[in-house]
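Take a look at this single chain, the form predicted together with its partner chain, given in structure tokens.
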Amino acid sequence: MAATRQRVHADDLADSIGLGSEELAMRKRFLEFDDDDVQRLEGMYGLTHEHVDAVIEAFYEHLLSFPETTSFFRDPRLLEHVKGRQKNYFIRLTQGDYDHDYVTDRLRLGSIHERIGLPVRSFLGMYAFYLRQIAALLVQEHPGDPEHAFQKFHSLTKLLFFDIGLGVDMYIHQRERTIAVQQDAIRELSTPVLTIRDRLLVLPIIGILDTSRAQQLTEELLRSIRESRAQVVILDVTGVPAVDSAVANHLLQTVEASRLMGAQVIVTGLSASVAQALVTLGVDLTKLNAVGDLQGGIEVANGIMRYQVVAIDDTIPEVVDAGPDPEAG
């Protein structure tokens, strides 16, 4: 049962990184890996089986002589476990049937290496080590017949490059997934709608405004406008590094939608050069109520909402008041 479940999961793994049977067949063609290679590799089963323990022991001795990799295998039980896996890996090279199950096995191995943070150079070094060891064994096995030994070595090289391709793909895939998750997290964090005061909202936009983010931002803003019955909204674009016609279009649509919800929008923080570029581009900004900076925007909002900010005058003690501005209309 567990095996079946694992199989299903593994299938997802190959498919999820776009390695269908067509793609795999194409990779083998590209490496000129054919039935003769399969036959030769299968013919080497006896050799790998006989020497697997010695090769793997030598490999870990080599690996652990580098302080950088020693840190991955401090736990002796973990070390035994990974040695066992490496033995399976090594023998599997000569067991034929290099199709789907073989591929998912290799992908799983790559994903484990990526997860424990093994550097790609160590991962590649492992393949180089196996190639050297097997080359030596083949020369021993075929004394006086270097051509035969070389052919076998050739087939193994192709298969190992096939494996390297899968391993590296897995590394890249995992990193890309991490990046995608982080991007989503940043997106979630980067659209705070702030209430400055009753019915006055500020939306500071930081970073790149692409279509999906603009949509999310507009939705969030409209929801906040409804919830807080906002009268004025300040969209501060100081943190938007570039405004092109697409971004301007998003801004204009957000302004229009907010207007339909009964809120006035003030855009602040357009830099002089961005403003000039937008005018040259030909964007019609007449619908945009723009004010230089956020401070100016709040002052304009105060005007619209009939608020006045008054400095506390210490010479008149009665004015000290923690409540709302008594001047508010």
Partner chain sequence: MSRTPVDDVCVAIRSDADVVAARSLGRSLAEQHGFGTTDVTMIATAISELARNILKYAHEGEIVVETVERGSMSGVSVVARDDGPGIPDVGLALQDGFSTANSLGLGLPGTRRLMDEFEIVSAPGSGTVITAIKWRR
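Since the structure above is the form predicted together with its partner chain, I would like to see how the form predicted on its own looks, so please show that one next.
A single chain, with no partners or molecules, comes next.
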């Protein structure tokens, strides 16, 4: 499911990242990339087509000389596939028409690099390598006209910086989507509201609480209180390593919201560090019904709900209703 949510159809890549025609035109203007540059690049097609194999093979020989990048290309089929894409990329630099289809192709390539986990530094190193290789080829092609060689090199530099922007955008976009999917999965798995018995809920919280997760936790708890008509909720924070002032205040709001819905909240498992942090932050602790651990919290909940534990034989206890509270109505 996560993989499905991460993928974006190739034709929708530019739009999904916000790279509309106005944005792309603005980027070209910023780089001062104009029709003269396009003409110079088209004039370099024969050069890139002639030397593409040598340039790409030299690049991957350089890339694979580093252990940290070799690990990404252990599969020979993947290596050949990426080489083929790079050859197409290299030739495409000098074929003109740098609009929608060109941008989509560049984004696809960036997506492949991000998906296999290629570091951004290696991705950017590719452009530096291309510039070095082509600079040498242009000098050889125009030995008596360095100004002409420089103009072509300058046009290519503009286009490669345009491409770098697209590649970085793709990396960021894919990483953000991946992180969002992972965070959704973590939230779904890490905030289960458990029904211990009729009208008694336990919410064990594990991991770091941030404001977003605290909000999601509150919504889930209040929904469960309504559905189960809960009388008592045990909020177990044994697995929470730290809280900040925003999260602490949010927990207090959760306690108050639960009370308004008819449920008392018992907080269990406060660690020494979290307790000290709450005191240091100046949080109003008078609203917290705190108990040392989960077992203690269940015992307190039993008292509130008028349950008691009795033994039905030598080993197995049973929770029974202690009867109506004589002080109630």
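Positions refer to the first chain, counted from 1. Only the largest set of C-alpha atoms that superpose within 1.5 Å between the two forms is called the rigid core. Predicted model only: the values in this text are computed from it and were never measured.
Residue displacement note: residue 116 has its CA displaced by under 2 Å between these two forms (rigid core superposed).
Relative to the superposed rigid core, the position of the CA of residue 38 differs between these two forms by less than 2 Å.
Relative to the superposed core, residue 252 undergoes a C-alpha shift of no less than 2 Å between these two forms.
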